[in-house]
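A lone chain, given as structure tokens: the form predicted alone.
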Amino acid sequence: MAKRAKIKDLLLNPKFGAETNVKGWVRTKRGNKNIAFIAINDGSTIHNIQAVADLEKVDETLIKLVTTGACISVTGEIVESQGKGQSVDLLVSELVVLGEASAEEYPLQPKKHSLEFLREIAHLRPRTNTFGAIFRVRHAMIFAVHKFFNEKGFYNLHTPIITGSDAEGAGEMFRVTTLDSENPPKTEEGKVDFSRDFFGHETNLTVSGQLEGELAALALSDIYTFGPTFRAENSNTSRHLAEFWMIEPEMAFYDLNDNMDLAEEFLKYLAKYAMEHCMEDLDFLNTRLLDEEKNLKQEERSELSLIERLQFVVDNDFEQVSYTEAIDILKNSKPNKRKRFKYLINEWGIDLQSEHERFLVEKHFKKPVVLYNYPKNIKAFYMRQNDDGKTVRAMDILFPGIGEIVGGSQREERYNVLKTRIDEMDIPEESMWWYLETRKFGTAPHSGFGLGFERWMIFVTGMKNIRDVIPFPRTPGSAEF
């Protein structure tokens, strides 16, 4: 019995004349009464292998079961292809149907399907070329994240998924409870008595591993988390998920400049790794993006192709600009003066929108941009305050086509300043006692940042909707798969 080979390996290093076995799913079948050409894909590569079956040697009843979507095992000789479009054929000597797929019922027929339709059949969409490519790239990026931090001497930390604190102060969290939903215990004041809950107090799914990551950095120096995070924001936009993955490094003894430099190095590493290890899939996704945009107006198309965007990140030094400088640039820009921005820039202190961020990257500086020293009032409580009393040592990295991709800051290490800020923002001190204590016992300057992994995946694949870069998206009203 011939040993199974992966299609990727066969195409990269074909041993012509050797007998081999391939297992996979049928993409297409064509032919005539004498011969059948079967395109098989096993997920190891975007490319199919063509199995050629002589109908005098293969049971005709078996061939009838070889329909699009069926899973088959094929054994035969590897030969050079006589046809166009492929270099290798597999001459079938034995064929086994491992799993049938009814031609009338199987929803993934050899035609173009909309992304909206494919979201409805998320259990099958990995079998398409588009999603096979996306999920292979996703794996490569996960591996590259761990590889980068391992090479830098960082330690990976698993932070809690269930938490009693709200790292962002946004309040949009999923509650975790074992209390009776119809008749929960009540306090004398008539409120839900969480002291009788599983953990003894109110708990939620985490929005970030950052706060716990800081605790570890103040012992191990350089750590990173890479885990699921959750936000109960009732948003149905193309950029929001209820469940998503975050990469959050935290570094002791790093100031804001060190933080910005590490984040730039990290993003360049990921972009370079993608181009070195995923080029076949990226070429396919690049062609797909160009095809998708060809019917759009010129101003609606991407400034750069997918491959050009990745090269843009690798080739350019990121421009570091203060928030105040950026506001002046935007206020005096043509789109602002001619009122072409949807959100006009009139005053210092406002939160920048994606259109402003993209203008800075794509039109003004023509390179990735790192904005720093943001207004205190639009940033989180844990960011280190500057001496001006108005700004904090925050930084955001802006990319072409997407706007903000990384957010981070130097953390506030001074106990009194942090405690005052927590009080100002009405954050319950009893839920943050452990965080404050690290500022009492051997505090140190430290910094960190967060990269939303799905946001990065949008950038690296060229997909427009965040629901299409995660295997099973969780959004309002949708948790089916």
Ligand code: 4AD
The other form holds:
Amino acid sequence: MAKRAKIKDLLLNPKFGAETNVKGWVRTKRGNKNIAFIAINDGSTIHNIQAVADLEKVDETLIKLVTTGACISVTGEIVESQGKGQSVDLLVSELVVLGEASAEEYPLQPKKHSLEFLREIAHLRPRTNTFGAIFRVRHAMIFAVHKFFNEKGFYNLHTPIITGSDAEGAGEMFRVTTLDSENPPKTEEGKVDFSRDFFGHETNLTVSGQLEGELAALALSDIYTFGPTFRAENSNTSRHLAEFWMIEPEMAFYDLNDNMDLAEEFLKYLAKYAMEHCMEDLDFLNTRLLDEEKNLKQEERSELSLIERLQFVVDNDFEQVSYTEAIDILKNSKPNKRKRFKYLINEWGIDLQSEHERFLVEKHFKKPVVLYNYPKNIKAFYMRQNDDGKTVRAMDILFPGIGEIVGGSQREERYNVLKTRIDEMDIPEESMWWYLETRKFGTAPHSGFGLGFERWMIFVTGMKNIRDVIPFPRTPGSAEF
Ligand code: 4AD
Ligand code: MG
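Same protein, different condition: the form predicted alone was shown, now please give the form predicted in complex with the named molecule.
Okay, now the whole complex, with that chain kicking things off.
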């Protein structure tokens, strides 16, 4: 029996005349009484291979079972294709139906399905061209993340998923407990007694691996985490997930400028890697985006195509702008003066909304923007305070169509300043003692940032909804599959 080959390898390097075996899922079948043309895809590439079956040689009842969605195994000779647009055909000598897919019931018929519908059948959507392309690009990006940091001498660190601390101080966490929800043990004051819970105190799913990452950076110098993070914020937007993946490098001896430079270099590397390794899938996604935007008004369409956008990121320096400068620009902007922003900008100190971030990136600077030196009151407790007493060494990177894609900072390495801030913000010290100790024993200036992996995936694939760049999205009200 001929050995199985992946379709990608067959198309790349066809051995004409050789016998081979292909296994995959039927995309379409057409033909007549004498001959059947079967398009097969095995996920190794966006392209299908065409199997050609002479119906005098292949059993007719078998051919009837070859319907869209069925899984088949085909053995035959590789020949040069007669058809236009294809290079290689497989002349069927043996056909086995591994798994039928009833034409009446199989939901993925060869026609256009909406992305909303495909979300409802997330168990089958990887079999579409669009999702096949997205998940292949996703894999390439995961690989590139590890490659980038490995080449720079960073160590990958697994940080815990169950945690007793709230790294971002936002309090939007998912509780982890084994207590009986119907009848939990109570303290004398009538509160739930978490001292009798599995870990002996309250625990949650982590919102970030940063705090533990810092511990390791203060020993290994340069580390990065790449793990799942969980946020119970009830944001039903196209950019928020309750479970998402974050890449968090943490570097000893880096200041805020070093941090911003590393983040920019990292994003450029990922964009370049995608263009060098995923062009077939990107071409497909590029066409898909053009097609999707055909029905939009001119001003709502993206100015650059998907590929042009990636190239733009590689070729252009990001704009570095302080929060204070950004507030001035926004205050004097047309949408602010004409009251077009939902949240008007009138004073220094307010948090920026995604409409403001997108104005800066898409209308004002027309390139990725790195905003730095934010007011301390809108940022997390661990950020290093500037001498002005008002701002911290925070930085956010803003991208077109997305808004914030990276959040990071130089960390407060001075014990007393950090301790005071923790007290001011009422953070329970018993959950933080170990973090504070690193500032007591051999502290060092250090910095880091977090890239939301799915936000990046929105950018590289041109998809508009974050639910379409993760295989099985978790969002408020939805955790199926
Ligand atoms: O800005 P954030 O909250 O920063 C941190 O968690 C820091 N501990 C990072 C660090 O300095 N090590 O989140 C970082 C990034 C955001 O910029 C965004 O890209 C992404 O994580 N993100 C989300 N992505 C999807 N769904 C959500 N609900 C997200 N919340 C944040
Ligand atoms: Mg942030």
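Note that the coordinates shown come from a computational prediction; the quantities given were computed from them, not determined experimentally. Residue numbers count along the first chain shown, from 1. So that the term is clear: the rigid core is the largest set of C-alpha atoms that superpose within 1.5 Å between two forms.
Peer 1: For a quick test of reading the superposition: does Lys191 move by 2 Å or more at the CA between the two forms, rigid core aligned?
Peer 2: No, shifts by less than 2 Å.
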